[in-house]
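Form predicted alone, single chain, as structure tokens, below.
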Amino acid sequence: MTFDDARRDLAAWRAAFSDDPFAADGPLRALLDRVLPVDRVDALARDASRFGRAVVETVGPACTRYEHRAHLPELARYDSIGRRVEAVSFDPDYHRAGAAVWQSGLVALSGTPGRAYEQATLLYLLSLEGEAGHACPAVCTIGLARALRRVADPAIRDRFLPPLLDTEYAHAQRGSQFLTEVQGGSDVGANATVAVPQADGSYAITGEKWFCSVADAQQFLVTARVPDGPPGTRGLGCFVVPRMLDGEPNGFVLRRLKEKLGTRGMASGEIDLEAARAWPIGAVEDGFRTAAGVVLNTSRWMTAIGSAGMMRRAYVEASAYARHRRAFGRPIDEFPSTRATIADLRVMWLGALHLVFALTALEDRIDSATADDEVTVYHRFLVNATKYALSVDATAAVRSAIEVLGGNGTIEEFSVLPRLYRDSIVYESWEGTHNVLVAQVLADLHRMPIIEVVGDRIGKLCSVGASPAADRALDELDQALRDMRRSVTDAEFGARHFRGVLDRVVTIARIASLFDAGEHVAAEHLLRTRLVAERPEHDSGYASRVDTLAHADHV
């Protein structure tokens, strides 16, 4: 094998990535065909194919440049004649990619209730490039837009919402959420930033925010403590703060930008607020309910979507590489160990895809105000559990894909995988660390009939499998539900062991969603490798499943 032969193989690997990633994603298209009416799925397919091509042709190449350490965003506190502007300077390619993202309608769809499937599909396609500098701004803007649309007074809604929905990137305003403070972190109830009411119904907000992603946003959603409010989260109001008022920065200083492990193309910073003028989003006493129930839950859902998209790209890169890369005289996907890795990657991605779109179905109902009590309860569980589980698996999937590429997989110029790996690790902490989300689920078990709803919903999907593997999944579900109940009644057991219990429940939920989608081979493989932990030599169907999964599609 010559140098030229090797480079031809590598060129064939790169050419294997479809220029229409939506059309190439058979499981995604089948899922949408199954759950959406024909007219809605046809319109979505057109938009998704168009945007998928833009991700390949525009966003990906641009992102490769502005994610490079030589082209990262920079703080620009003053303009050329010395006026304070508190701005962020980006490489021009950043804005070129942003124009493609905003034109897709990903953000603008927030103005119409019940478009969760459309937004999830578009974000999933964008996430083939990781966060790409624009997934976080889009998600933050969507969260703010939803809050304004759902709960803001009409005058405030009509002032601040329309600029967020413009599809023209050059004119659109982007939103963000500044909640975290240095002394609180995930303990939002410890926040100390204060909001003082003004005579005209606005508030003046003073304090500092510690982790402000999308530091260049034109509208900030800020939580702040209101006078005479109770301690903890109940005393926090939720406000919208325009970046500029009367052509001047609205009482804020960008202290510095943060140099992050991942999501580097998007600017995160620390911000001091100095009597910044703000307007309440909904009733002030409901501030934290709005921030958590609408904004954070939107971000958790969409972060999970992003994790699924990164898993898709990891699988595509690794499986195509394994087909085209030769070692020891043959393609490396002919080696059983590599085939097993590819099979595992495919199952991780498929399980993530179907689980996160099960969550999307609930989001669609909630956003269109058609959710009943059971949907609300199941959503409360699934939004936290899915964000936690899929962010963990995304990092593992990208790491496995890097291993398939070997040393090449660690080279930034060689593939997208190093960037995905860095981004996926950041996703693990966004909108709540693992333990925070697990603790939230455990706390919710004490307040809501989650265990009964989870058992009923997941149990019905497992029953669709109608096989020994599905029966085994039901047995595992019964045991997991018993452990969930014990976690509620035995505080020490819950504190020590509930994370492992939740891991099992979410794995069963993925298995159930795969059975429901007709992906029986993938469901059984996930059961045997992740839940039952059966030794491969004792699993007579292991080799056959691996071969089927590893060669299921050549993308």
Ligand SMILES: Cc1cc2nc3c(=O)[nH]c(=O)nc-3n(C[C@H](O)[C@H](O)[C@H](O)COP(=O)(O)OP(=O)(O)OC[C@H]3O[C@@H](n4cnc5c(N)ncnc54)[C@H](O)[C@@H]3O)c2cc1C
Second form
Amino acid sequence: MTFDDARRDLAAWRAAFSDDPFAADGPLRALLDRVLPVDRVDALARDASRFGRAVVETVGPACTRYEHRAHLPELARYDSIGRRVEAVSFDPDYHRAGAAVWQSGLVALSGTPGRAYEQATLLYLLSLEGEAGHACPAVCTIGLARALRRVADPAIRDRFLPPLLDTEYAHAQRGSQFLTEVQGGSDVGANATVAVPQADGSYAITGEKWFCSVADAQQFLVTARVPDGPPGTRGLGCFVVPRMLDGEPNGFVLRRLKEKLGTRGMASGEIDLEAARAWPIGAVEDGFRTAAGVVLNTSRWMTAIGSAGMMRRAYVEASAYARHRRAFGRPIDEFPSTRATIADLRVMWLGALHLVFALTALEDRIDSATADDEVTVYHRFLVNATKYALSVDATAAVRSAIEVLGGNGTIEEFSVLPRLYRDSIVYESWEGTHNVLVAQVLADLHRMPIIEVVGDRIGKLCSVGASPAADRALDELDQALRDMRRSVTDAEFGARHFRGVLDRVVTIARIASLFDAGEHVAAEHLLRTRLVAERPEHDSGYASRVDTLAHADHV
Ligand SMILES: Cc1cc2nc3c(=O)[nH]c(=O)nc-3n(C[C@H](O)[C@H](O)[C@H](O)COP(=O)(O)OP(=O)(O)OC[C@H]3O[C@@H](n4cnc5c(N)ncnc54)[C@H](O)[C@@H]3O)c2cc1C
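Moving on from the form predicted alone, kindly provide the form predicted in complex with the named molecule as a structure.
Full complex below, order starting with the chain above.
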């Protein structure tokens, strides 16, 4: 093989990434066809195809530039004539990519209740490029817009919501969410920032916020302690703080921007609030309920979608590479070990896709105020469990894809994978670390009939499989439900083992979603490799499943 042959192979690998990633994603399209009415799916397909093309043509190349160290956002505390502006300056490509994202309607759809499928699809497509500098701003704006739409006093809603919904990036206002303080992010109840009521119904907020992503946002959602409130989270109000008032920064100083492992193109800073004027979003005594129930849950759902999108990209990059790269005289996907990795990547991505859209179905009901108690309970479980499990799996999937690309996989300019790897690690941490989300689910088991709802929902989906593998999944579900019950009644057992129990439940939920979607081979592979950990040499169907899965996208 000559140098030119090798480069031709690499060029064929690059060309394999479709310029219309929505059209190329058969399982996603089939899923949407199955769950949405025809007119809704047709409109979504048009928008998704257009946006997917923009992600490939505009966002990806722009992002490669502004994620480079030389082009990261910079603090611009003063303007050219010395006025304090507390601004952030970006590479012009950052705004070009932002224009494409805002134009897609991803954020503007927040103005209409029950557009979760549309927003999930668009964010998934954006996430083929990782966080891309704009996923976090879009998600933060969506969370703020939802909070304003659902719970704000009408006068406050009408003042702050419309500018968040503009599809013109240059005119649109972006939102951010500042909860975390230096004394703790998981322990939001330790917030010490205070909000003092003013005579006109506004508040003056003073304190420090330690992790402030979208530091350039025009509206900040801020949690702060209200006078005479109880300690902990129950004493927190939830406020909207406009960045500028009367042409000047509204009582804040941007201390510095953080240089981060991932999500580098987006600006995260530390902010001091000094009597910043603020308006409450909903009743102040319900502040934490709004911040957690609307804002954090939106972010967790969308972080899970982002993780599924990154897994899709990891699978596509690795499977195409394995088809085109040759070693020892043959394509590397002819090596059974490489083929097994590609099969695993396909199953990880498919399981994530179907699980996160199961969560999206619940989001659609909740956002359109049509959720009953059962949906509310299942959502409460799935939003935390899915964010936890998929963010962990996304990092594993990207790492595995990097390995398929060999040394090239580690090179920044060779593929998107190094950037995805950094971003996915951040996704594991923000909006709830692993153990905090696991602890949240365990605490919720004490408060809500989650075990019954999980058993019923997942059990029904597994039954659809109607096969020995589906029966085996049902047996595993029974055991996992017993372990969940024991985690509630035996505190020591729960504290030590619930994370493992939850891992199994989420894996079964993925298997169930795969059966439900008719992806029987993938469901069985996930069951045997991840759940019952059958040794491949004792698993008679292993080789044929690997071949089927690894060649699923060969045409
Ligand atoms: C790039 C980036 C951007 C961010 N942007 C924002 C933002 O815009 N707004 C915002 O409000 N926050 C933001 N965050 C903060 C993020 O939400 C927090 O980092 C996260 O919630 C964890 O909080 P912490 O860093 O204080 O970790 P800690 O709470 O100190 O946790 C440290 C460790 O202790 C463990 N731990 C803590 N409590 C428990 C428990 N009860 N049980 C078991 N283990 C526990 C955690 O799992 C973790 O491993 C951002 C973070 C990152 C990395």
